[in-house]
Partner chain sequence: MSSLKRFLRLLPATLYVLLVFAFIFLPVVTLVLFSFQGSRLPIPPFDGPSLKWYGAVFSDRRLMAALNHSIWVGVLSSLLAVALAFLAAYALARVKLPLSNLWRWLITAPLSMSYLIIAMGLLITFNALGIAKSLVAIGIGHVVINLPLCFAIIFSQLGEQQARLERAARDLGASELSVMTLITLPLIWPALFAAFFLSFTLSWDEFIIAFLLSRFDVTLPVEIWSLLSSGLNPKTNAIGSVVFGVSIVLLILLETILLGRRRRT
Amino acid sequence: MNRRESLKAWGLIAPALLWTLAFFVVPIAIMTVYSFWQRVGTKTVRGFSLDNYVAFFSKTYFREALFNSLEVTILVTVISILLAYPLAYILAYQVPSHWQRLALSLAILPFWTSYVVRSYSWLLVLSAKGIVSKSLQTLGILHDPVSFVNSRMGTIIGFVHFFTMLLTLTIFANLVQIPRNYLKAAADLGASRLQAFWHVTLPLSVPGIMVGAFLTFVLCIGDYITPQILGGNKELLLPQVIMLQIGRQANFPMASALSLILMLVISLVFLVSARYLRLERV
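Please write out the structure of this chain alone, matching the form predicted alone.
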């Protein structure tokens, strides 16, 4: 590559590099520096200290917030996969091709609504006077009104509603790329439909499942809005604790340390699942 082509190449990638530097690298660097400072009284004391990280491991409520986030995220991911896979399978193999585009449009309807609006909608549906409680009373399952909000269940329901559709899209995109000849070959070799699914379709759709699961994990564990609206403050997740450090105590160093710990957890999950996250296979 000559000098002119090299300059042209750098000119093409410069905007992306500057954007990444300004809005990703620099903020993380600043947050990392802040995480080693301390909040003493009403002042932020500059200077290297590991007290914020020591506080995370020594104070129970910080660790509980992380464990709560992991538990909720894992439950949401598993439930969403179990709901999304049959839906994606039906869309890929049972719905005629000329209807698939319409079916996919209906599947992504939740993405057309504001995230905050969806959360508040579930707040009304799951409240003591909402349709879920009234329906259970009508069926005789419950005698008194029951509220499903301000609890872990409310948070999980709100998350699953959104992430099931996200997983449906990633799994569907993988399923439609599996050659039908593979299934015909399995049938010719004597495999039943269940055996063909178990030994052919499911293994080949694992990359789509893992991509959707990773996206679900990242978006769910870092979400603040849904737990705050549907979960209340009875069982805090780590993003809520981070916001409390900022909003109530103005403790930016501690909030920075907690944010970096959350990023470390996400990075570890990425490293574990990295070999499945090859988008060209999805």
Second form
Amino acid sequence: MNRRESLKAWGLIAPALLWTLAFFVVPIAIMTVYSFWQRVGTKTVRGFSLDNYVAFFSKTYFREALFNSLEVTILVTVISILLAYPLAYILAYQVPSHWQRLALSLAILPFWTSYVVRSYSWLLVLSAKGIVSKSLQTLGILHDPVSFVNSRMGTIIGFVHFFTMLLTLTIFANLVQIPRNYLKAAADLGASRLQAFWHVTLPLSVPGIMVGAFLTFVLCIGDYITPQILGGNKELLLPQVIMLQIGRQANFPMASALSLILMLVISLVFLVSARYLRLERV
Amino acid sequence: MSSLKRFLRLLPATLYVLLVFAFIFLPVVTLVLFSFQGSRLPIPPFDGPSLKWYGAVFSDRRLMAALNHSIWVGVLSSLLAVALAFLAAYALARVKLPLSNLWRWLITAPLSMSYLIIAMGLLITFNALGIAKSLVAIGIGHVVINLPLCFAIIFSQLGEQQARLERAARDLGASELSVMTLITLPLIWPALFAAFFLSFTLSWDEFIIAFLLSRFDVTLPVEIWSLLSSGLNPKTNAIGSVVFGVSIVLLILLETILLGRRRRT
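With the form predicted alone in hand, show me what the form predicted in complex with the partner chain looks like.
So here's everything in the complex, that chain up top.
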């Protein structure tokens, strides 16, 4: 009976496990093997060589792509937290509770535009003929049209927009779970509102910040669309370089090595933040 | 006096919220507004409203084919993801198996990986095995990204409360299959619906997997991407607004289902 039951259970888990193995684990394994192969001219040479990894560390082109990606991602994460925290705080503590759900839904509504459409929309706003440039000219602040895209700034604005919404969501979800009694207790013990925030609310909302920050990091560093549409080709981020390797040169081995390096960076960040990432607490 | 004080106290917060909301809504409002543009460039001044770009979108055969592909890939891959996730979650929540933590971890592992890496892995694997790029390949990739999410949602809903009802049914002589279909499924259908809608929304919007694994038949985000090479165009605004509108309708459906359920319990 017990044996039959566990056999049946294995039968139920098997499809999901096999799917994950076949289309997630095996592909990453194959990619790892590929990363030790080499592209010479138009041929792929099998074997074992570390040349792709050596190229990554010795060529500034590749190294810079990683540094650019890290810089942009960290900057985006920090700016987004700074923008999102006050918004989440106001929504959680100062908006009447029957309006909260609506206000939050509104605050993250544009979250649901697809990546491509969202970046295109920013192109409309930030290009030389766009709304921002036109408005600044009308106000007399600018004389000539100025484009805010095709630059790191374009990429960052596009990213910050998306991740502010994401972080507002995770921080809000965390803030509403902090019992209000804690704040009353702090007040009874003579804490000012600022002290109560600093010593009670802020430390208790760290899990919400960390979950949002981790998601921001992973989604931001692996995104190709936003830098490609808004950042242009002057300064490349790692995903753009990966796509160029497959696109123009069909260099799958190099693209594999770069993808694995990206994966390594994400895994490292995951390990560092893992102890904060207990999702059930958010 | 006190109302003035209250007003002054709330003023900074209100201003802040308005500013951030303006930032958040600026691109979407611009997108939708200029989809009704009369002339050929979606930039100020606005000279609409005109519906001609929506007409252009709905008479564009490539866009309509891509829309069709997106719906099929989304529906089928989400159904498969929900089915696989439900079976696995049911077994892992009800039967004590050796290494069950490892299996849970493995099934949810793709959640913390970039879509780009998942897409690259599948591209290289399919390429090595000689499997052609196609809508099926995209669907396979979308199941990979949605299965862990569906699993997490469904697993979290399979609590002790349902287990008790299942035991009662078993004691009354119900077979394992009738327990699953007559007790468990009806109890957790809102979670299944939520998982399905969320999966569909993610598949509907997904770009990089669809881009790398498609050749002739593409999904909507990939088709929109190729429209971008023609620069700013109100037609792109129109199809972008349509895509956004569909996501919003799906979300409202999802909210209604979840809210309705919360009210009842």
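Residue numbers count along the first chain shown, from 1. Note that the structure is predicted; figures quoted are calculated from it, not measured. Throughout, rigid core stands for the largest set of C-alpha atoms superposing within 1.5 Å between the two forms.
Yes/no, Leu264 Cα shift of 2 Å or more between the two forms with rigid core fixed: The answer is no; the displacement is under 2 Å.
After superposing the rigid core, is the C-alpha displacement of Val25 2 Å or more between the two forms? Where the cores coincide, Val25 shows only a C-alpha shift between the two forms that is less than 2 Å.
Report, in Å with one decimal, the C-alpha displacement of Leu12 between the two forms after core superposition. For Leu12, the C-alpha ends up 3.3 Å from its position in the other form.
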